[in-house]
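Below, in structure tokens: the form predicted on its own, a single chain.
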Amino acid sequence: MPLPAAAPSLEPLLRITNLVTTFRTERGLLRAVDGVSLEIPKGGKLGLIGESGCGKSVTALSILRLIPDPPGQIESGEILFDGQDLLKLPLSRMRHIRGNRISMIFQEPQSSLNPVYTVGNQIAETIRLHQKVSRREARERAIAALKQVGISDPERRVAEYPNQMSGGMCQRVMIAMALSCHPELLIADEPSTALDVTIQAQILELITSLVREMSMSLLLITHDLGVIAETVEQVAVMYAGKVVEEAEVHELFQNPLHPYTTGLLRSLPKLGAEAGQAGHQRLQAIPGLVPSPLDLPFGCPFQERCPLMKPLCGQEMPELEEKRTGHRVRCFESC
């Protein structure tokens, strides 16, 4: 008689607790990521998105260990990968997971790509130093990865160099190389931010039909609402280095809790009936400066820009609490 099958596990493929990443500076020590949780289950999409120097990249640089150390240090907290904790793992063990199992776009892909090597021998390389293949299979291995993401005459294309390609294509390259070892989380930071309007379409779109085919998670880190309307499934805000709101994407859009999420929302152009008879209205920005991370006020960092603001806000940091189902938001005003 057949055993009956395991039950699915509901652990998360990436847990993220309290994570505090600082960078010393002749002005002191600045948190740059200050007690960051996040989750993303097995197979899940989650979006990360705020200003720019909210956090959103170092959090990710954190997640592969590749702080620059000095002036950055990792100073606390758990990174629990397939129940591993990546903080606590020697060296050599983290170099086998960056590029095999953990894969990251970054945000300039001809500057991040080197200029000496032929893109064919960047992609081989990677494979050859985590696949152990030899360097016949490694370059037929790049070829097939180059035809993957869409580029025509890979045969021709893997020996070439990034200068013989315009930044879209180099884009491009960067994600054959990302998914070239078939990784289980692929961390895209920015990754159509360097590209032409006309470009980056096609990019988001190769991403996420790719992370489906392949069954990938994914941690999509952008400033860009309308890609993570379209893109993710669980949405995180971040701001001064903490998470301020959590949601599935549709109740994150629709039900706003923290007033900078909102301020957010209503920052974006509206078209047509949106927008009232006219057809168009001003565009709402949020006013006020981000606090600088070396001198952010007592509390809540966003009191000095809030609409809600009450005296409890500079007396002390709010938790972030679940106040409706799977939706969590860091402020004492939202209902």
The other form holds:
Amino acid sequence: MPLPAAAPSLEPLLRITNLVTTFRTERGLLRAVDGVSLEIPKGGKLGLIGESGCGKSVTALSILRLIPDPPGQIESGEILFDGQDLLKLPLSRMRHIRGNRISMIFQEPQSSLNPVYTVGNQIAETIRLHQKVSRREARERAIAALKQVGISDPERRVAEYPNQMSGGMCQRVMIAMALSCHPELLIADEPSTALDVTIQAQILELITSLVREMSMSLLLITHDLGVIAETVEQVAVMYAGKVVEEAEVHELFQNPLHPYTTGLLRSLPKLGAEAGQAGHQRLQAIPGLVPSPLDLPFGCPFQERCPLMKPLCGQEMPELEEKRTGHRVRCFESC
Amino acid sequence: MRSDVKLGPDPLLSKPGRSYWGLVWRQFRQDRLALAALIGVLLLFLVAIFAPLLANDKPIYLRMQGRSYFPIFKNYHRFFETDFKALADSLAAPDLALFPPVPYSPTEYDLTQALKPPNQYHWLGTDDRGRDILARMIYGARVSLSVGFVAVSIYVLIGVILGSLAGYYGGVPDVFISRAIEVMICFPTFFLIITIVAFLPPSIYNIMAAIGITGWTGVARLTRGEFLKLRSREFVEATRALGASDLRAIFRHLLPNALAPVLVVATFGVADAILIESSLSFLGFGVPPPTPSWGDILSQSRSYVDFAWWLTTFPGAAIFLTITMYNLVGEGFRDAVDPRLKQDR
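Form predicted in complex with its partner chain structure, per the form predicted on its own context:
What follows is the entire complex, opening with the chain shown before.
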């Protein structure tokens, strides 16, 4: 009996279930990621958004098991990548996945490259780490990779050192390096934050087009709502180590349900709302500060800043519930 | 510091394709004194390497009865135990013997020439057995330089490995290695070396090993510090995210970045090791006779110090100059590696 060929698999490429990552500090145990569950389908693009310290980057590093231990530790949870639990893999198999099947690019492109080697050298090294190719072939593939990320004159650039390149160029090199082994999943941790605005747009455009071309999945981490809106299909909003809202990108921007998401969207400046014109108003900030992750309030972590707070919020943690089709939120009040 | 340094275009941008070491060399070259010292050190190396061609009791080239001989490079059966100087005196044209600039071997003695001050035959005089001081010093350079280099290589190797493990892994390995360093530092190094050497048969290799296994603490602490600093840099995380193992991260990515300050310390370390070897030889714990060493020549001069000034002056000056040159090279290197120290004009 012929098997149904290429039936759309229901199993996502990456499925994180109840991930808990903690850090031991002098003042106690810090739960940086507290029960996060995420899914990325094959070819899907997920955005992870939240402010500094909410656990976005720790989630990404947990996927690659790059949490510095000590003091960090992945306490529990499951990270299924293509059907295998990454948290149970021996380290040698994990190394084979890093850079080969899951790649990551970082926020600071210039310091993410080793200053003592030429960029070509570093790309070729990554290729040779995962594939048995000759030095010459690795070099040729490094040149091809540089060309692919839009670096002009790659034959000359391949022999340059990171200090001779601009930030945008370095990020292109990082992307070339991360994609040199054709990974299935690319994790981009604030890839454009350290760059100026025009370069940001170019880099995001490059990432999006390469992800499409190579039919990769993307996990994009950022605190920039604009970047999310342009780049991904699905968004998860994180606050104090938890996912507080998850939805398809248009749905989230049109019907934000969690008061934190609403607050974030309201705090964006609007085009055309210049001084003296109709619609001009002060930017609305979310009152208060993020609670210290060492000293979270009982119940909902957002309660102290929440305009909708009611007594129940201080008594128990709301569950992440589906309130609209494909739109889940962790809040008692919103509907 | 120096006033002749011009503020040119940014050295990082002015020339394409400059590696890190290329930049360091550019900076180093601007320090005239350090450059002169480096040339001096290299000359000393040449002297050590070509010692047999500079000082020897055999001729470099000998033509006799129409045949050519090279007695320094080859042992000829017919010249077994021949006194080449007597032979040379008996030669008549067209036969000739071409001797090295210093026609004495370091062990060749002539009691009739004992304790002669510098003269036309013995440029730096002779010792109490009539051995030529210059010849002995030329061969002594071999001992000094090889002890300096081998001993420092040993302890740089130990120090770098321990220091990088401590700095990279932190935690328990760091505690153990750091405590080991502290314990080691508590011992006065020189006396520890004397103690070790006292238990071992006298040989140049044992001195190298003794200096090597006692000197690693400084390098280990420095490497550990550099690794602590570098460990949190993004490129380390990036290489690990791209699938590099710990060992690869340590030795291929972190170490080259941490190496420059270590090499600076190693340069100073060579000077120290030479001084230690000279001190050991002076105290009689050094290389066994008849191998000549600068400290050994000094040691012999003790009995004649009230009149034989050449016995103390020349080896003393050689030690002093060599140490100074190494320190100057080390300082220039340090300034070139660390631009922050340079720009305090």
